[in-house]
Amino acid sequence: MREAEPSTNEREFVLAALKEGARIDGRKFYDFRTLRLSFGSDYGAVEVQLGNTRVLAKVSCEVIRPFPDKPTEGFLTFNTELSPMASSAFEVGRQTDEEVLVSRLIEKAMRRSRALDTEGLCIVAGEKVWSIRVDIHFLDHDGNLVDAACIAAITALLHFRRPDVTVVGEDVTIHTLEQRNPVPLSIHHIPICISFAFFDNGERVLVDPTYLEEQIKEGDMTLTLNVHKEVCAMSKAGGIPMELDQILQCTKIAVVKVTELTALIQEALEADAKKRQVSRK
């Protein structure tokens, strides 16, 4: 089932507001919506709310055998689920183009940028490694699923703790949380996706577009960066062509936004860690 296209009045109202230098939700062109992070009782469970877009990420792990050609590397896999609960445009058991695009962008941002130290997941070379799985569930769709999913995934990985392991010879003992404190994953850097929507042949650029803005846009682009100003990935699936100076301008905007979002993520993680310490006492 496809959702109805924006009416002519809605389209004209949004475009008229943009010409006046305004957005219909009151934000400036380069502003993100309010970001809220909430953590579950288990390590690795994070809900991200970006405006009215909500995404839940849950990390789990298991011990499996590595590939023969990579005996010391663990695994990192992502599973995205877009259900009718998020939007009536999605159907159970049928992947939409948007779901494929979101899952590919998350794979690029996390795996190809080597954000997680997969060699640190090795238990016994060639025999046992950790396989880390990130399940991403979309609860409400009001635009910019990619950025919300990326924030949820990396925050969940930073929050997650795996069981501690003791290796004596060929014997491997996996300790419960009661026996030993769990171990955090080794994260090299924090990649963050920043999505842009283009209007008026690229003359007007919006950060963090809403669902209505996504329906009206002439083109889009997603940049993945970290606080070290390293571009981890770039995706532009169709739409209007971009000049080099426009891409550079978007990169400068993204660097500022990534710094702000990374600070918010780290603050939320620190606040949750303090809460857990208090609850243990």
Second form
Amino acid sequence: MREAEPSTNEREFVLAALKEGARIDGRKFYDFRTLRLSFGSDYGAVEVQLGNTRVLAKVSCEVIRPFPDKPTEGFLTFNTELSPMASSAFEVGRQTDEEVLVSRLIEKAMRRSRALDTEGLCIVAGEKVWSIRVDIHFLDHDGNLVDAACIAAITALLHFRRPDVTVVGEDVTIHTLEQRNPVPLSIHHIPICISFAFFDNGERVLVDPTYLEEQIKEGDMTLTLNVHKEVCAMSKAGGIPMELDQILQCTKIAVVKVTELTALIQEALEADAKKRQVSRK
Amino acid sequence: MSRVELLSPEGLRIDGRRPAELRKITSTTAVLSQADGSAYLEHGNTKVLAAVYGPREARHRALVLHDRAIINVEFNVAPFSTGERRRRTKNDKRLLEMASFVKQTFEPVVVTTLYARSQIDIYLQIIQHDGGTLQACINAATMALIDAGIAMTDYVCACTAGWVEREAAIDLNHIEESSDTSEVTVAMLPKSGKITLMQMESRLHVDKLEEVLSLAGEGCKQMHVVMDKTIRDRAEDLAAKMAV
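Counterpart to the form predicted on its own, namely the form predicted in complex with its partner chain:
What follows is the entire complex, opening with the chain shown before.
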């Protein structure tokens, strides 16, 4: 089904407001919506709320045989699902352009930038490795799915604990959660996606666009960075042509945003860890 | 893991090029008889064939747009094009992603409002893969679109650049691409110098970004010269034949 386009009145109202330097939800141009992270009862389940956009990520793991040409590399797979629950434009079973782009962006941000140490997932070389799977479910679509999904995925990976294993000779014992404390994954850096929407021939740049703003925008760009000021991925697929300076300006904004968001994520993780410690006592 | 030395002490790259040197580019247009426009392009060992059909009646009624044409891109990688012979399914996300990048690159450049209620098909076929498929596809598609006589506001010229060991380098080949170097593909409109598409993979520090991007921009300008020459030669050739 095709998305319903916003009415002319709605469109003109948003654009007129932007010309006066205001967004319809009262944010400044470079402001993110409030980010809320809630953790599930077990490790690796995170629900991200970015304004009205809601994304759920769940990490699971299993032991499998590695590829013969990469005997020491574990697996990291992402599975995204744009269910019809999130928006009337999504259908079950059919892959849309949007879904492909979102899932590829997350894969590039996490896997190509080597956020997770996949060699650390090896149990016995050539025989057994961990396969980590991240399921990302979109529950409510109010724009900027990529950023929300990226935050959900990396937070879930940081939160996840895998069962401990001991290897004696050829024997591999996988300890249950009751026997031994599960161990966290080794994560090298935290990539965060920051999306921009462009209006007025690229003169006006908005961070974290809502659904309505996304429908009206002239172009978009997603930058993925980490706190070390490294660009992990960058994607501007078409849309209006931009000057190089404008793009570099966006990276400067993104650097600031990434630092803020990373602090927020780490704070939430620490708060959750404390809560778990208290409940265990 | 043993690492390949990508940059020799003398500053030459693995295939003997200097950092700011493009590979040899050969291109021809009108290579297919049935297509409305077609082009064949070689970037060193990367070989692409592009065919454009349309503007023609849209395949599916439901997709028709009343005020402009829709652009449909299909991207295909031949099983024999890579070192490892592999059959790719039609729903491979990487292929679909590539197709949608090409589609979104041309949507603002092709004057689609001239061809309301119609469809323009771009078919891309990778015949040999040696790095930089996205740039080759965009360049080949530009030439095929021009060959088909479809109205565009400008050429779209694409080029990749990356950070190879200690220097920014242009037009990476497969070995350079696959050894974890960061790579940016930039597609530019040479008249205005504006960037329509930009894709980056793997990590790169923000401070190095500007250097890499401007090098890629230089590459795009060089690409424009080459593509423009092919198009003009072809046009002159046609004009000469008509005069007889």
